[in-house]
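Below, in structure tokens: the form predicted on its own, a single chain.
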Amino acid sequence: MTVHMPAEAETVATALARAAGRHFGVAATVEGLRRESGGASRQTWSFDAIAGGSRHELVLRRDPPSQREASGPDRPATALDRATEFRVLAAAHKAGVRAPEVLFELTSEDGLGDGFVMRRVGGIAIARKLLRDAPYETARGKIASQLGEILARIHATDPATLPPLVTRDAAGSVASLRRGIDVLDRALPVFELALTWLDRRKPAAPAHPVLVHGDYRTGNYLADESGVTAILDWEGAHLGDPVEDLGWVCVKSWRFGAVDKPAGGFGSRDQLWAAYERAGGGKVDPARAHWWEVFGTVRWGIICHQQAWRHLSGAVKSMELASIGRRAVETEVDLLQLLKETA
């Protein structure tokens, strides 16, 4: 019986064949191709590509074919684009980061829009999986501190080697949250005061800017019964505070229900950032650390509402846009508790 793919797939699967046979410069043949779960913003396809004999693992990040034509408050407007995440990984993994190696771009001819492919990575992204389930109990133990080592791979990464990125510092990123409650055009008194603590209490911009992750959470990494095997998800990529990816890992929406372990629901944040410093990080200011944290929480919690806004508005109608919206009250919670601790 033949299984024929749905029109969408047989397009992907025609255009990476021949995209593979240009990069390997041999007939190529794609196998085993899928869509990937997730992926809201951009679209993960992972395939075999059969080519001189030999079998490569492969995934395709590609923007969606409706992304250009995606508006709303929620569209960060500092998003990379595929062609700087390209880059930006390359960089990353030529300086010795867990994280895929990329192989090559799409082009204008292949008509998948803008994309590139990457070798895949075994291991799993999803937390009540890596939090729960018996064979990833030795893994809970290793993977707080193997965050702490990545990341200071991570800031370890040479500026020379990156493409152009925007530079962003502690006054820039909350001025850029209070636009984003401007936009939303309704009263959030928590997130207000908030963002009057932070803005009252911003650390100076650091003498020397690093590569940032933008969104290094539990989620946006893949872990096998090993730990950490590769970072994933760049596209928010900047440079600026070292410390700002310290506290997005420790915002407890990203603890998956494991409150009690800030590290991305696996650890302390003194094993995070005692291994980030054992690796070549800067020492932890814990104020700072904090700082970010709650500049972390807040953030969610606007992308929340920003979420709901797509929902309600009409743009796109989504029941999962819907319930990530109502976290926002979490995260209202989550702030009182964090400037609490402060007080």
The other form holds:
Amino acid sequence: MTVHMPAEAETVATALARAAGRHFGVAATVEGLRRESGGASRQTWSFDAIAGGSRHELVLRRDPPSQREASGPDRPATALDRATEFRVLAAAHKAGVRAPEVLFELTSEDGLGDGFVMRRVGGIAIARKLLRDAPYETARGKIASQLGEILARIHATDPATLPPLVTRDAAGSVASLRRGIDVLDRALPVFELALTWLDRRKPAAPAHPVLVHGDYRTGNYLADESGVTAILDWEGAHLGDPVEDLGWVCVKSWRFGAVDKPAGGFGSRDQLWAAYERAGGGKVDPARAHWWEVFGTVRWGIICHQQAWRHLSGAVKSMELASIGRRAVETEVDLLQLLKETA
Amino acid sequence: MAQDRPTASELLAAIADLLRDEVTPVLDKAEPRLGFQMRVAVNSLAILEREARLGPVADARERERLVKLLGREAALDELNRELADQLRAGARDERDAALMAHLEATVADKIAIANPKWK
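Would you mind giving the form predicted together with the partner chain, to go alongside the form predicted on its own above?
Starting with the chain above, the whole complex follows.
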């Protein structure tokens, strides 16, 4: 540990060494500890643990104690806590999903808040680089199909291996977005139009709800030169309609400018669906997928308002969050286009 | 009383130019996290520059269309609330050509300010 390490990092390193020692059963030291991302309330750190002569490349995901942001309109009560996320990741990894392998949870004696440690996976999540930089040329041709295959695996996870999760269907999801608007107390005509359109066309709930990732999109997975290496950000996981994930990954905002490639900016819907079906996912009904894509577009638009609200309400002071409010109109443009295509 | 030149739009453009061309490169070297934040700020200043230039006319046109659509005079926010209520209740929907023309025009004016490159 260097003498220049900031106080927070020093606390984390000391506690992590103790926790890693407990897990590996031998005294451990921590090297290369680095904060990766996240706000004050949800953090990701990467580090190496040296235990019994072996080096383990690891990642810590934690909610620091006493830094928890007051629950706001953007933090639904259904967002997973770290303990549940740990168990979902363990079940998905065991089912053969390309997800990080979780190793152990923090305990209250660690004093680091709620969190867990998983193996570090190679690759980057930055959409702009994956979509445009030379090293990812080959990967770009594969990612749409890989996203379909991996999603089929996620949806095939045995529900009996999962911790208790909420079940959400189309009707409940529409109602939840309307409540979101009510909390914001804003007049949002385009979103109201789209929500009524959705409400009138709700697909029936699936007979057997499956594990839905809930935030399956470009930006939330790691990829390297060979394509997707790991699916991240599982805190929106729930039980529900598998097509919800297939719609969300095609929302135009997740194409990051590659607008003619609906599958996350990397391929066509047909490519995505064919790979999903080949890998054992159910037959994709295009009308149901379109419904969930429209839903996802409204959802992201309302999340934009909610992110801005975190700043406007005084919960956090952040110009970056405030500026996201002005992105909501992008989804209004997309919604009018989507509804016109349907007509 | 009219303010002297520069106009709000001209001043905002001058600030954005300075921050983008001279301050951001220095921050990128010294403190990348702040360099990123500065890019976000410059982008927001560009939105404000366009809003100062285009916003007042866009708001006036939006209100004019709403008055025609809803058949009464009121402030812009009040009219939008009435329209939002009608849309939630399903009293109007996407089959209403006048409604859709209004929403298309409103969203076109908004995106021209918030992100003219969006397509």
